[in-house]
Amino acid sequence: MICLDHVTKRYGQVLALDDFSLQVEAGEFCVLVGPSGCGKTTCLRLINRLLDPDEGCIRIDGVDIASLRPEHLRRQIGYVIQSVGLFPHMTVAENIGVVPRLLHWPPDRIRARVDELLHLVSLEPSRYRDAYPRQLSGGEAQRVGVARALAADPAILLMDEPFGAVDPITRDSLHSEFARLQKALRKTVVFVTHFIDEAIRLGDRVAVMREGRLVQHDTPEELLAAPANDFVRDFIGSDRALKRLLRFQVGTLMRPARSVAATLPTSDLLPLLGGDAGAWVLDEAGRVVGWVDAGAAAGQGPVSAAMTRTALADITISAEASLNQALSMMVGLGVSSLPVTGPEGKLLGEVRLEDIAGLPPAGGRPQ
């Protein structure tokens, strides 16, 4: 889908890209990662014809982009940047509809597309359609930026450190959300970051850059298992085994979980546990409200009076979260399992420390 063929770009005496070649397949999520000044953003600006190369050529779907009008090319490519770049005087709906209006879509079609995309990025249209950028949080604004980039259904999405300006908690949420979107939409994405963890978590392939050159272009699994040289090894860091857990979602290791109703008499608990050490406690709506140990069976009253681990925000995890997050939570809480919850806190299953520890060594690609 995208081919940079021996591309060189200079800014005066500074060599930003040096005989740089890269291929990105259709539907692939390619992450460009490397230290500041290595040429990552220059690559994106060249693909979008905000810059032209001094040497070499760039082809999209086999066509040399130098033969295309820049404005025609850009309307076929979604572009998301770190500062979001929403127009402050426009509503969310007007921001998302910018490119469709340039393409002369009818108003009804634009409105339907805006609502569709707001649903897609988990923002309720009735609440956000008429809001202004100043009324949005950083994470909400970034979601609107992604929706705007997707408005005309481009085949290619360019993303320049889109999550770099948000806090770590919001960034984790956006990672999960965007991974879900990409799984559904299968756009061809070129994503720039200087966070190696972000590259490993999101990318189908990762291109490690240094001083305008491509050092290694591989799947995250291969990058972690076999760094090309000392620079790549040092850039990844010494915790390669832990970083590999970023590639797996909790849902891949989720197993059925034993659960009991909060209203159950503790005297009835033991037969339901079937030898397990305890169970997750659910309210009438199926939401996790705590944990009860098998030892509580000797007590009196309902299970709700004997349960522990009631700080739900600290103990539950979503199926889309990474195993790296799950392991970190377990270590921090001193527990060996976490309940996996879906919408409205309903129990889906659990993830256990023993299953994370039992993952096979690097080699196969996680689903």
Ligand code: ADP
The other form holds:
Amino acid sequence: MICLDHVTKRYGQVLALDDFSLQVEAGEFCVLVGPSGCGKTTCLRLINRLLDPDEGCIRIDGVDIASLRPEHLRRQIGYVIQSVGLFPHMTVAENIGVVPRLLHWPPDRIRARVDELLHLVSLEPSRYRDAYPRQLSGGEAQRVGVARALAADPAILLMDEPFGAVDPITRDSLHSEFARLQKALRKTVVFVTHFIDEAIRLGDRVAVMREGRLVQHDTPEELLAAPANDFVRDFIGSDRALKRLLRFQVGTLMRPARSVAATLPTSDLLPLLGGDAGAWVLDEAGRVVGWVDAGAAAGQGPVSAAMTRTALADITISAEASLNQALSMMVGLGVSSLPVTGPEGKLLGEVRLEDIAGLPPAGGRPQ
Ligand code: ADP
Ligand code: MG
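Switch over from the form predicted on its own to the form predicted together with adenosine-5'-diphosphate, please.
Up next: the whole complex, starting with the chain shown before.
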């Protein structure tokens, strides 16, 4: 769908891209990764014609983009950048509606689209529609940036270090959400990052760049299994087995989990456990509120009074999170299982350390 064909780009004496060729298939999530200054941003700016190449050409669906009007081209392309670039004097809804307004959509259609997009990026429309960018956290602003880029339903999404400015925990949750979103939308995405973990987590294929050249273009599995040279090997780092866990989602290893109601008298606990070491405790809405040990059955009162691990906001994990994330949470908390929760904190199952440790070393199916 996107083809860079022997592209060279210079800024004065600086050779930013050097005979660079790359093909991205329709619906593919392609990650460009490499150290600062290797030409990643230049690549994206060439694709949406903020720049023109000195040599070579760029084709989208077989058409040389030099023959297209830039405004026309950019309507097919959503662009998300690190600094988000939300207009500070516009509300969230107005920011998301910028392109639809340029396209003269009727106001009702824009309003409906804004709400749809806010849902899509997990922001409650009634709460966020009329907020201003300064009232948003970094993660929320990035979500609005993604919603804005998706507004006119472009076939192509270009993302330049979109999650670079948020803290690592927010970044993890944005990754999970974005992986879910991409599964549903199947956009053709070119995503730029200098974090190899992010590339491995998100990419269908990863293009490793160095000094304006393509060093290796492979699936994450292939990249981890067979780095093309020392540069790629060093860039990936030594913990390749752990990085591989980034490719698996918690949902793939999820088991059914035993649970009991918080109001259950502890004296009734044992028969319900069926020999298990304990169970997750649920409130009346089905949300996980803690863990109860089989040993608590000797006590009095309801299960809720005998719970441990009650700081559950921090120890539940989503089915879309990576196994790498699950493992680091388990190590950090000193536990060997985590409850997997879905929308509104409802218990879906659990993920266990023994299952992560039992993954085949290679050749398993990433997802
Ligand atoms: P990356 O996004 O990978 O960090 P860039 O594509 O921004 O890299 O830059 C590639 C190279 O081109 C760097 O050496 C950078 O300094 C140079 N460069 C980028 N933009 C300009 C510019 N407008 N003028 C001069 N040099 C530039
Ligand atoms: Mg850049």
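Residue numbers count along the first chain shown, from 1. Because the structure is predicted, anything quoted here is derived from the model rather than measured. In this text, rigid core is short for the largest set of C-alphas that superpose within 1.5 Å between two forms.
Relative to the superposed rigid core, Q216 undergoes a CA displacement smaller than 2 Å between the two forms.
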